[in-house]
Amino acid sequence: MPTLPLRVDRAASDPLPAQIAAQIRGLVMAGTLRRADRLPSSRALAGDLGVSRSVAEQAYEQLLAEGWLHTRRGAGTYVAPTALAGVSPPPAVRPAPSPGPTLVRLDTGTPWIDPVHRAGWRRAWREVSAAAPPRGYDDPRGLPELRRALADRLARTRGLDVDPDEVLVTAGTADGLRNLLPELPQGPVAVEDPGYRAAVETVRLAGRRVVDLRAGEPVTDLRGCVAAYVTPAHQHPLGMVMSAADRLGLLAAAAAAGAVVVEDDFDSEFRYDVAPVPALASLDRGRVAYLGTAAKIVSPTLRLGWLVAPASLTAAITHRRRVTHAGAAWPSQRALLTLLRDGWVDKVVRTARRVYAERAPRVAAALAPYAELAGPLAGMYSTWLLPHADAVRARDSARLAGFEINLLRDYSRSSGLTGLVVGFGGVTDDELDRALDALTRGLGQ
């Protein structure tokens, strides 16, 4: 009987019988062991591996119980005839290509967090470690204290007067949209074009058709759509602000179509030319579902956001979250509560706003000779219109220098707009200067 290519690791956390069973199971799945092949006796296997016979017997007993092996009285242990019934042989595995060098991303979603604020971040997580978590699944709406803090913040910074019970804590903006879509009637969803790629994919994954809304143009007709996903305070990614007349026109079109307006208010606190524009939801709470996020003010990795849905949908969304155990992670919620309570978020926003206000003109000075600014300077990125070939040349030049820059075409569907989307939040000043040098070298070719 040939020796099986098995090994045991006594330093591993898995028990020895489990290690042996997993390796034999893998040999059967890979086709190395075939139907009716005989295995070594438990005594022989134990001797080959240097383990006790009881360890080998436990491994065989597990595989017998799972149906991978069977025994013949007095004849030994074999691969079961039905072990691979209905299982296709695994495809040949090719070595993965070696990853290239890690690029510094100048994206639209990574905020600037001044190192002076690290102590507050650490303090928040120390509080999480000392706090007692819920005994079971917590409130599907989110941590009550956090919902109160978010309601206070929405009233103070966005002019949105809401009750804490109307605030649902989500695992980010896309998760808020996933919460909302099942409660809407069947039908397509209109999304700005160019627009937020995660929203487009979320709508499609929900089995709904995406209807393109030309970004920056008035919305006068939503007939046939059940919802319209928009970014009125700072259009993503072009950057313009939806005018008061266009806001009222959008709400009128939604009312005529019986549609819900989904407002993604992703970075409204980072205007540095004028005061933040009030939330669209403040004009019509019964028609607008409001989405906010901690990604731009704290960190994308926190994976937290909030949804304030029309009252007619809130109960149904909460019920679905309860029965599916869909909710944001309690430790992240608890940390954000501390960061809000201690004023850490306000400090970070003020610091970041000053940094963005200084960096945005530097980006503009570098790129204005080659491209047209798509919208007003605001937030943590700016978008530049130019021919696609020029944008690709600049992007490739930046890559050679170690930076990743987004192309506007990647945000566009039917609009045909091309250019560059240049983030300047999640980088240092030195990295930004080097990235701009690389971009202008590519554009100057």
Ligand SMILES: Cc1ncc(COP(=O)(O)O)c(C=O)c1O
Contents of the next structure:
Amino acid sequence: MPTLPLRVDRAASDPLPAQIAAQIRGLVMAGTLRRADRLPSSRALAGDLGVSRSVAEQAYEQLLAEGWLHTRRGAGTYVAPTALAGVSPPPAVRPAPSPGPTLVRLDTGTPWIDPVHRAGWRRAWREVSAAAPPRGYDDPRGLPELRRALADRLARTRGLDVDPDEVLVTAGTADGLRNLLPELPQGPVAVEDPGYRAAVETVRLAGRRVVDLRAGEPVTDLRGCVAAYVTPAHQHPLGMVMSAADRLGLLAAAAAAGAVVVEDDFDSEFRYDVAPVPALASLDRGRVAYLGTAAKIVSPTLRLGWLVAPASLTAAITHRRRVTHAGAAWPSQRALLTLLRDGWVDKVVRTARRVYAERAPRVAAALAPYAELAGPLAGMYSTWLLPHADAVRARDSARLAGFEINLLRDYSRSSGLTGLVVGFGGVTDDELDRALDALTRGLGQ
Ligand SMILES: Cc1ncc(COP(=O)(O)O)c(C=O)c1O
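Based on the form predicted on its own presented above, generate the structure block for the form predicted in complex with the named molecule.
Below, the chain from earlier opens the complete complex, with every other chain and molecule after it.
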């Protein structure tokens, strides 16, 4: 009986039986072991490899269960007649490339959550662990108490009067859009340009064409489009607020085209000068699908958002969610409920707004000598227009100092706008100062 060319590595993380089984599988697939070849007894194999007999037995049992080997009572262990032979083994798993130096990201999406609020965060998760989860797949619209709390918040902060049954809890903004798209007729979707990249990608992945809507300009014609995706409270990433006249013009264009307006209301809480502008959806609930998110007021890692769709679409979306088991994770929903009820979200928003109101002018003071601010200061990032080559030089200088900053060109399609998009939420004051120094060094060259 042949001695098999096997070896074990006691320092490896894989258990010894798994190592042996994997190598025997490989020998069969490579054709080294052929159908009906007899294998050594488990005792002999254990002796060859210097392992206990039970290790060899476990390896054989695994391969017997998988159908690679078979055994005849009292007659030994053989390669099964049906086992594939001579098949090339799967390619070795390539080791992941070693990550480069970690850069601190000054992105548009990371909010400032002051560490003073940690106790409230922990309290919410303690409550989650003490609560009993639903027994099975729950209400596809989301946790009823959370939908009630969200409806209250929408009325209080966004001028949006909705019934809790109209609120669908989603796994974030793009998920809300994914929920909506299958319920719309065939056809392209208009998206602001420059605009939200996740929305563009989501529309394309749904097999639809994206039509460019020049950001900041009045929308007068949506003919041929089934929807228009917009950020009226704070254009992403340029920063303008859609004027009252442009809101009415957009709704009229959508009505004329029979299109739905998808309102992405991602960071409207963070105006520092005036009260947040009411949601576009408050003007026409039958035409506007409203998308809200927990990403800026709690954390992007919670992966929660909410969709308030026109009534004509809500039932169909709910049905689809029920049959596909789509929905948001219960623990996150339960935690958000506590964070809303405890007033934690309001406190975080108030603190963060103060921090952004102080940081935004600092960013402006540093960059204004070199670039043009694209919109009013609001939210947790600002966008600066400048030639692409200058933006790249500044970005590279920031990289050398350990910071990653987005280029406006990555948000632009046919508009071709270039510049820098500088987030100031997810960093400390010291990091922001160092990043601004590096950017201005790059711009001053
Ligand atoms: C324009 C815009 N909408 C929505 C979001 C939030 O997305 P999500 O709810 O999927 O976290 C972001 C995050 O950065 C954003 O920039």
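We call the rigid core whatever largest set of C-alpha positions still superposes within 1.5 Å between the two forms. Just so you know, these numbers come straight off a predicted model, no measurement behind them. Residue numbers count along the first chain shown, from 1.
- In the core-superposed comparison between the two forms, the C-alpha atom of residue 67 has shifted by at least 2 angstroms.
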